Every structure is written in structure tokens, then in C-alpha cells.
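To begin, one chain is listed below as C-alpha cells, in the form predicted on its own.
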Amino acid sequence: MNSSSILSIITFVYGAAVFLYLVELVFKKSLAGRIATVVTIIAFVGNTTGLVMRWVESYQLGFGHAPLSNLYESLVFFAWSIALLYIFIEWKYKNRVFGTLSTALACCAMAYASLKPDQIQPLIPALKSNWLIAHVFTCFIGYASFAIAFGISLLYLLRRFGGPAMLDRLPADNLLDELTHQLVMFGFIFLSAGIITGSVWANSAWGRYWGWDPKETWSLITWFVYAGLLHARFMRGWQGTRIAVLSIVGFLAVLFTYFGVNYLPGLHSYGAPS
């Protein structure tokens, strides 16, 4: 078994993982989420292992470098650090309300994966630099980050605004408020890793640190957007609704940011859906 077919079951393992979460949450069965969360956990082991295997089978490939090269091992190292993300807040917080949504999103992008082309390919010369780790893994734990923010900010809005009877589980609102915050800050510390380790990258590769690609500048307007809602959070005192509306356009750039501009020219084409 190699590591594209062990993803592809870890896709039903998060499928599951939500099925058993949203049992929990409609139902009120607290072993359905007891079980959940051992399968979270179970999914992100496998997650890890299917990235190991594929970083080792690219050494026996001859190419040797780490899974984050194309459209397909990014979705999958999106839904890993989602699912790490999610877990650390679970232990932290003693609440698995957040346990759909967020296993939802990893097995989104698990399942947009296996529609990408899977095989190994060598790195292309841009490519071939010791940054590309550095670079993917700091921009995919803020998008992550930022994913789990648009989640919970999805909840509270639902919830102030005449959602499901369930929602009443959730935390209270104050807490949801913060803790969005706290995940906006933690992405944006990623984020701006991520657009400094890819400018000195870029300089190594095209000899420029900034060229304006639409990537690059799509990065930027996202970046934008969540320092205007830290901002807005910290001088201007906003909290609740108008921080969670922020949160969900910040992520809605996001997406925008690694799937839009595929669509476009740019240097970025590298990344582009086949």
C-alpha cells in the first residue's frame, strides 16, 4: 500500500470523524463524541504516516524532496494541520462542539485532493530550495489557523442570529469571541512568516524579493485584512459579531489566495488545478 491510497481512506476516517461529531452535537451522546475524537486522532496519525510515506517514496523515486510541491500534497498537509490545530483546542478547551466544522474542513480538502493528480513529479527549478518547507509550512499552519477561526465565528454568528437549538452548547459568547482572536493572531503570525521566508525564497529563485505575482499580492490583501481586524480588535475595542464577520471575509481571502489565483498567470502556475 503506498501513501496515496493511505490518504485516500484517511478521507473516510475524517468523513467520519464528522459523522460522529455531528451525532454528538444533534444527539447529545457524549460516547459518539468520545469516539469522534479517538478518530480525529486516528486520521491525523494516518494523515502523518501518508505524508511520511509520500516524502520517503519521493527518495525512492530519485527526486527527494518534501510533500508540499503541488495542489495535491498542499490540500493534504491543509487538512493535517487542521486536524492538529483542532486537537490541541479540544485537549485545551475540554469542548468538542468545534469537532464537525473543523474535521469537515480537513476532509474537504482531503476529498478536493483525491480529484488532483497524485503522482510524484521532480521539482521544478523554482522549486529546488531549501525555503519550500520553511515557506508551505508556516502559510498552511496560519491557513489552518484561520480556517478553525472562520469555523467557530460560522457558530457564533448562527448563533446570535436565530440558529439551531444545538448551538446552546456551544461556549459562551465571550469565549468564542476570544478565542477566534486568539486563532486570527496565531495565523497572522504564521502568515507573515510564510510571506517573508516565500520574498527571501523568491529573491533566490527569481531575484527579486516582490514582483507583484498575483499570489503574492493576493497573500498581501489577505494579510491586510486580518491586521485590520487585529486593529480593529486592539485600538478600536471591536469584538463579537463585527470581529466574527472579519474572520469569515479574511478567510474567504484565503481561499481565494491558494485556489483563485490558480486561475490566473503568474509565477504561481506551478500550484495551478489540473
Contents of the next structure:
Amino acid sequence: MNSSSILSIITFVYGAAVFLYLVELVFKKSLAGRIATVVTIIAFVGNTTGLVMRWVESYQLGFGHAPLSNLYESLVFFAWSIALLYIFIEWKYKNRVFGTLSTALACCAMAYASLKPDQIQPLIPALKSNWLIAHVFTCFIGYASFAIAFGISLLYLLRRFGGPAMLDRLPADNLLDELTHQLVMFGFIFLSAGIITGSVWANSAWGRYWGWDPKETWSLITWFVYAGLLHARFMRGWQGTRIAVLSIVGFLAVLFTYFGVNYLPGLHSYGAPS
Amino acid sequence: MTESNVSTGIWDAIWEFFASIRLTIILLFSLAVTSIIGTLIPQNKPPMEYLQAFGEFRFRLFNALDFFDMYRSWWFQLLIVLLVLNIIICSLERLSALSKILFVKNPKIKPSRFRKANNKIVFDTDDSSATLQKRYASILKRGFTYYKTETIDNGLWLYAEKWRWTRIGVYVVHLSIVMLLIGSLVGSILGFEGFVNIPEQESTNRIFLRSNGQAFQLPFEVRCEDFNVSFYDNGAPKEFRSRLVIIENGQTVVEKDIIVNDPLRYRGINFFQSSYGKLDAPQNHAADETPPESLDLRVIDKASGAAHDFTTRIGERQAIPGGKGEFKVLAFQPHLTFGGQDIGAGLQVEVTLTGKAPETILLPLHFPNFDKMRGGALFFTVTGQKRRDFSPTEKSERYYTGLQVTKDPGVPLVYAGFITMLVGFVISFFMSHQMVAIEITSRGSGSRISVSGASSRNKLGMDRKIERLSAQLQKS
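Structure of the form predicted together with its partner chain, given the form predicted on its own:
After this comes the whole thing, all chains and molecules, with the earlier chain placed first.
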């Protein structure tokens, strides 16, 4: 069994976790919730195994590079980051209500990955650098935090503006708001670290640390949006709806940085969907 | 009103304008929105391309608004300068207030602050305040760096705190942004960004600046000894490698192979592998354009290393000894393209291994090891051809290496800014000034205890901390 087939199974394991978390949320069955947690951990372990196997397979093919070099691999890693972060949140806050949306985000990333070519390709010269791992790792931990923050903001707005009754089981508004804010801060550090590692890498590959390439610019746009959110919250006391809206706008900028930029001309074209 | 009063009034107004957080938020979102333009319109293209794409009216409009080089436009730079002024003035204003509470030796306790705290937890115990004070003091001293007790009203206050200094965290981040901007300014004033194409076996000390295309003299000479490109068998380039030599006052001082991601740095000037190409060599053109009369090919078995030499013509079928199969030169091409690059003259050869389908391979004359990268069982190479003094080993086709040449004395400051920024984030997002107060009041033979706390951020974290602390106190 190779990494691709394991990873396609994992997509369904994430799907099962979504279903179980939803059962807990709707029917208030805590057993379903406990099973969901186990299933999520299994999916995460399988996801990790798939990534490691892919890494090993690339060595067997004679290329030998971290599985972070194309859209398929980055989506699998995105799902991995979301699962890791969610398992941490569930453990830290002893609360499973964000399980449905987090595993759903991971499942979506995996399902989208399965539509993309999954062959292991050798690295082009520009990507042959030790900065590859540091850059992609920091960026995707950041993206994953923003993704979960986005999900929580969406739930917040849904409940605020007349969503289904089961949303009443969500924690109090101020906890949702606080968690969004914590995740945005966490993501902001990793986004900054991602931009920084990218700059240092660009300086060693192309001789400039900043070049207003569309991907660079969009990561900066994302940074501006979240910097605005943090200042509005810390210094102007914004809360609730306004922060939730900004968190959603920020994540749209993340999505554009990740996917949309590939349709614009620039140096990051190796992440392009094909 | 006197004149000086008027001018102080203006200065105060300017100061207040820049000290506003509303300005910060407006500027951050304006930068976010305007930055989009330059990602939708490709930057710094020739005017003709824009004219064709947008038509005359929009071309004139966009040109007037500097949309074709927007990140260097006056209005975008103005937004950045405003943001930096905003950051500096906001920081100065708040730092002056902060300095009053940052360096206090003996913090004053405001009883009301802790009595009104939302996280206050109250419980009763049978012990007297004297024994409690001793017991609680040892718990507080363990978790905090500063501890004191104070007698006020009819009770006793135990107060502890830690990490007061972390209140500067956000200003560390602001400082880092100022460092980044000064670093980039230093780079744009004292540095340069240029390029040069150096043919193999030639040297130069003249490069061309990207900003205006003008020639620029380096304080030493660069020589390109050799350039090589290798490919994966799927056609993607694997490595671009240039052997560079730095010659200063006629002496060779540095020699290095550079590849993408591994530049040569000498005296603050950096050489990056950025492109390559084939030189126009008119004397060879005639020879390259016409097919040769006969060709010398060598076939090497990768496993055994056994080599067989052939002399063949285009269209002639040749059997490979040992029953391994056969091959046929299909055509001569003056310009083979591979991975989107012109790799010079070469042959298209059809190889049919025994029991396998025919496969067409490319054998560029300039890169004798090219076919090795195909990873097949047999490796083909062209060793010679009969036609007007041609010999592929003498490299009748010459390549040049394209180098990006930069100098940026601002980089150390920018990197220091990067590190400062990350340190500032860790301080301001993960650490906070934490204060806890325990009020002990006597009630009969026992005491009433109130525990509460405050922190410079992460109130929820402090609430949980107070819950844990009061549980610990009750158990002790």
C-alpha cells in the first residue's frame, strides 16, 4: 500500500469524524463524541503516516524531498495542520463543539487534494533549499489557525443571526470570541514567521528578500487584515460580530494567497493546480 | 493668541492625528486593499503591452495613478510612511505612560481593583490570619517573582506579580517594523540590483542595473569557467550550475560553483544563478543548421559498463550487440527544446529495446551526459560527427550564464528586524503582566479569604489561574 492510497482512505476517516461530531452535537450523545475524538486521532495518525511514507517513497524514487512541494502535498499537509491544531484545542478547552467544523475543514482539504495529481515529482532547482520545510510548515500552521478561527466566526454569526437551534449548544459568545482571538494571534505569529522564512529564502535564491510577487503581496495583504483585526480588538475594544466578520475576510485573503494567486503571474507558480 | 500658541496648536493637532489607533486601522486596511491592484495588473511591463491590454483611456488613467509600478508610487509609499509615523508616535505616547509603571520598585495595590475583579473567589477557613499568611506566602513566592504584604483597613493583603516587563512586548514588535523599513531604505540607497550574462570562459566587471539598465562597474572581475544544466527525465530542469571565479588585481581570490539557492558572496556583493542561454555564434551556425554526413555514437550499458561505438547515418538502423535491441537516428535538429529551453543542436534517436516499444530520445550535442538522466538501461552519447571540423567535445556551441548581482547593506538590519519581530510576538502574545491579590479578613476565630487577579492580557487565562490558585489555597 502506498501513501496515496492511505491518504485517500484518511479522507473518509475524517468524514466519519465529521459525522460522529455532528451526531454528538445534534443528539447530545456523548458516546458519539468520545468515539469521534478517537476517530479524529486515528485520522491524524494516518495522515502523519501518509506524509512520512510519501517522504520515504520520494527517497526510493531517487528524488528525496519533504512532501511539501506541490498542491497535492500542501493540501494533505494543510489537513494535517488543522487536525493537529483541533486536537490541541479539544484537549485544552475540554470541548468538542468545534469538532464538526474542524474535521470538515480537514476532510475538504483532503478531498480537494484527491482531485489533484498525486505523483511524486522531483524538485525544481528553486525549491531545493533547507528553507522549504521551515517556510511551508510555518505558513500552514498559520493557515490552519486562521481556518479554524474562520469556522468559529462563521458559527458565531450563524447563531447571532438566527441559525438552527442546535447552535445553542455552542459555548457562550465570549468564549467563541476569545477563542477566535487566540487562534488569530497564534496564526498571526506563524503567518509572520512564514513570511519571514520566505523572505530569507528568497534572499538566498534570488538575491532579494522582497519583490512584490503576487504571492508575497497577498501574504502581506492577509497580514494587514489580521494586524487590523488585532489592533481593532486590543486598542479599540472591537468584539463579537465585527471581529467575526474581519476573521472571515482574513481567511478569504488566506484562501486567495493559497489558491487564487496561482491564476496570477508570478514566481510561486509551482503551487499551481494542474 | 500668540504665534507660538498657534504653532503649538498645529503641532498638537498633528501629533494627535498620528497618535490615533483609528488611523492605524484605516491605514492597515487601506494598504491591504490598495496592494491588491498590483497583483491584478502585472507590474513594470513595457507600455505597449498595457496599451494593448487596456485601451487608450484606461491606459492613461492607470498610468496617471501609477498602477503599472504601484509599489514604488508616491501614494503607496506615502501610505507606508504614514503607517510608520503612526507606529512611532503611538508607541512614544504610550511608552511615556508605560515607563511610569514599568520601573516601579514597590507596586501600589489598589484594593478596589481586586475587590471588584470579576474573577474574585471568596471562601472561609478556620485558621487565623497569621498562620494563613505564612502558608500562602510560600505558595505565592513559588509562582511569582515579586511578593509583598500590606495591612489595610481591617485586613491583610498578600500581593504577588510577575512579568511586568512583558508590557513592552508590543513596542518590541513596533520597533521591529521600523527596523525593517530603515533596513529597506538603507538597501535602496546604498545597495543595487543588477544582472549580467557571462559567456563561458569569459570574464567581466561590468553589470547592468535593473532600475535603469545602465552599466555599473564592479571592483573586481567575475569569470564564468563553465555552465551546465541537467534535467530530470520528465523534462523539468534539475540543476543550473555555473563555475565562477573572482579575479581581483589579476589574482584569483575565490572559486565556486553556484546553483540556485547557493550563491557566491564576495565583499558584500552576491551572485545568484538566475538564467542561461545559448550564444549566437555565427561561425558555427552554418555547421549547426545542416545535418551531418555521418555520426559517431557510443552506447554504454549502465549495469555492466560495456561500451559500443557506432558510426551511423540518419535513418540507418543499427543493432546493439548482445541482442539488446536496436536504434536509429531519426533526425538532426539545429535547436532542440527541452523544459522550454533551447539546448542547442542535437539528434532525435529511436531506441527499440528487445521486447519493448520503440522510444524516442534526445541527444543534445552540447551535453554529452544528457541521456544519463533518462535513467534507462542503456545510455547513449554522441562522440563525433563528420562535417567541417566539428567535434562536440570542443563545445562549438557556447552558453552564457545569467547572473543576478546584488548588494544590499540593509539586509543585516532587516534580518535583525525579523528576529526582533518574532521575539516581540512571543512576549506580547504568550506572556503577560500577571498580578494576584489575596485579602484575608478576620471572622471570629477564622478568616474570610478573597482571591482575585489581573493581567495585562488574556483575562480568561487569568480567570483560570485564579480558580486553580484558590483551589490550591483551600487545600493547603
